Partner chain sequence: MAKKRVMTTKVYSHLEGMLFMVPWLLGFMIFMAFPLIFSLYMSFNNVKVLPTGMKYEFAGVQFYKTILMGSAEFYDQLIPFLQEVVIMVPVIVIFSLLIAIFLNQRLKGRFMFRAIFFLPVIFSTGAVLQQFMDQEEGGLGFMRSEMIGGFMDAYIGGSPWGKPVLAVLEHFVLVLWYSGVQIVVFLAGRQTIPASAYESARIDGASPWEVFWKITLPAMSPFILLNIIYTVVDMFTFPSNPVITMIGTGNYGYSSALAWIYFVIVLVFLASVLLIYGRVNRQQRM
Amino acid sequence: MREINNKMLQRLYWKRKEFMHAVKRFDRTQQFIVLFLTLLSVFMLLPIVYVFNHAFKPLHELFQFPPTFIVRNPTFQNFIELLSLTQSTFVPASRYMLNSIIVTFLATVGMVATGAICAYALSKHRFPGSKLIFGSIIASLLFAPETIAIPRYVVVQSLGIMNSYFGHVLPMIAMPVGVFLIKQFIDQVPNEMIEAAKMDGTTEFGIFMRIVTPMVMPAIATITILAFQNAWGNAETSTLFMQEDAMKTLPFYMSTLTSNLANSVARQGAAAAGALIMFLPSLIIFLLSQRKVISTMAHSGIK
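Supply, in the form predicted together with the partner chain, the structure of the chain whose sequence was given, as a single chain.
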């Protein structure tokens, strides 16, 4: 008996030693991982560093080859140039800004809300034909966006929504990536939970709002970022569907800064400043929603 006890003790002792060893090794792995991630982070941050520095570069540094990351002689010249350019336009630049804000807000809300609720229906109501619909959503993902530009023009024209906010927002609303991504996440929500909520007399909309949405918040937050990106940077609807200058948006204006000019040097500074101004809202939206991306799922009861 005692022998066995001894053996067990010994084994326990070894286990403990092994455990301490493992902890130490774990520590070293962690240090390695942190180092690895830090190295990669540098690459991740490069574009941002670049955009910020580019906007403050004086003209001769903008065209330096090989291009530099860090500005040597920072200057506000580019912003001043951009400001003076915006004052000489036929339509005040603030109008473009206002259009952009309205369009981006409506389109983002539209894309996320309609996409999420559609994804819920597709995922949890398997009515006849839902497979076909999902199949066609995936198929539509596979097309180059250029394919539909011209037919879309015909559609928008015949609907009579040219030169209106509808013309900006409606074509953007159907975002197949959004439905696809959110649906795959809703598939992971256990059916029992929805059944239980139904037993308790929650309405379908209530289930969607109070049970499904919080659970798939990471997907929704991701799609919000993507949708915002799409809407905010979209110059296509302005180019194709808006003939009136007063209805065009900021990205369109930014793209006119450097196009249609005789030489490619002029206004590059203003364009660089413009790129920073266009980038800042995306960064802010990102910083606001990225926390949502990760923190919600863990506490939402899926576990």
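For comparison with the form predicted together with the partner chain, produce the structure of the form predicted on its own.
Here we give the lone chain, stripped of any partners or molecules.
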């Protein structure tokens, strides 16, 4: 362990030395930009630090005035309280967690797959009405989610998928932002490459999976993050389409922790722990895919 720690310290030392040497070669304007961006990045990290500290604060620190940013007496009591709240009910917290994992996985895969396939069809297959369909998809971004709540409820009820995982997943499948973003990348794939693949006998599905998908992977990674965040934090399907508590998800359970209480103090520790649990998966997914996201934002997926 000491040898590993020494090696890590040596690497940090040499990286710091290389960084300082590079900074010295900058002119004053570049040094100011580096300093400004460093301070800005630290400032943007403060909400993440706050979420972590808030989850481990004991109750008296949560309501301390003036409030403290860094936790002084960290405790796991908030997480214990979060798990113990459902011991007296028929549905444990683990059931809500399992439902969220299943729904998030199915919804994310469904949103990314349908978005990519739809974008490929609209981009590389000029059929009658393709422009009208794409325009309708873009126009759907103008509608607030509340405007389609009743039609969506009627569709789900008519299909008979209330109180089922399909009732969670199907309303989230359509993702207009995903279709739009992936289509912009697929438009840059040379048509000659696709025609050459067809002449070699490659099937349409093979072209999509072997040629198009690898070339637009930055956009797909970005849409995966957006789809994951949308599905993981969605409590609407549990509220509207699930009457059985055993089919509801973790976001719905988190929304009920502090609601309908006689005071605003009870369960605040559990709510803070729940906020960290809801935040961690999104942070991990983003850290694993950040390079792809940066490539997408720079629009450099295809040259």
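Positions refer to the first chain, counted from 1. Keep in mind it's a predicted model, so treat the numbers as computed, not measured. For clarity, a rigid core is taken as the largest C-alpha set superposing within 1.5 Å between two forms.
Undergrad: Please say whether, between the two forms, the C-alpha of K248 moves by 2 Å or more once the core is aligned.
TA: The answer is no; the displacement is under 2 Å.
Undergrad: Can a Cα shift of no less than 2 Å be assigned to V34 between the two forms, given superposition on the rigid core?
TA: Yes, the C-alpha moves 2 Å or more.
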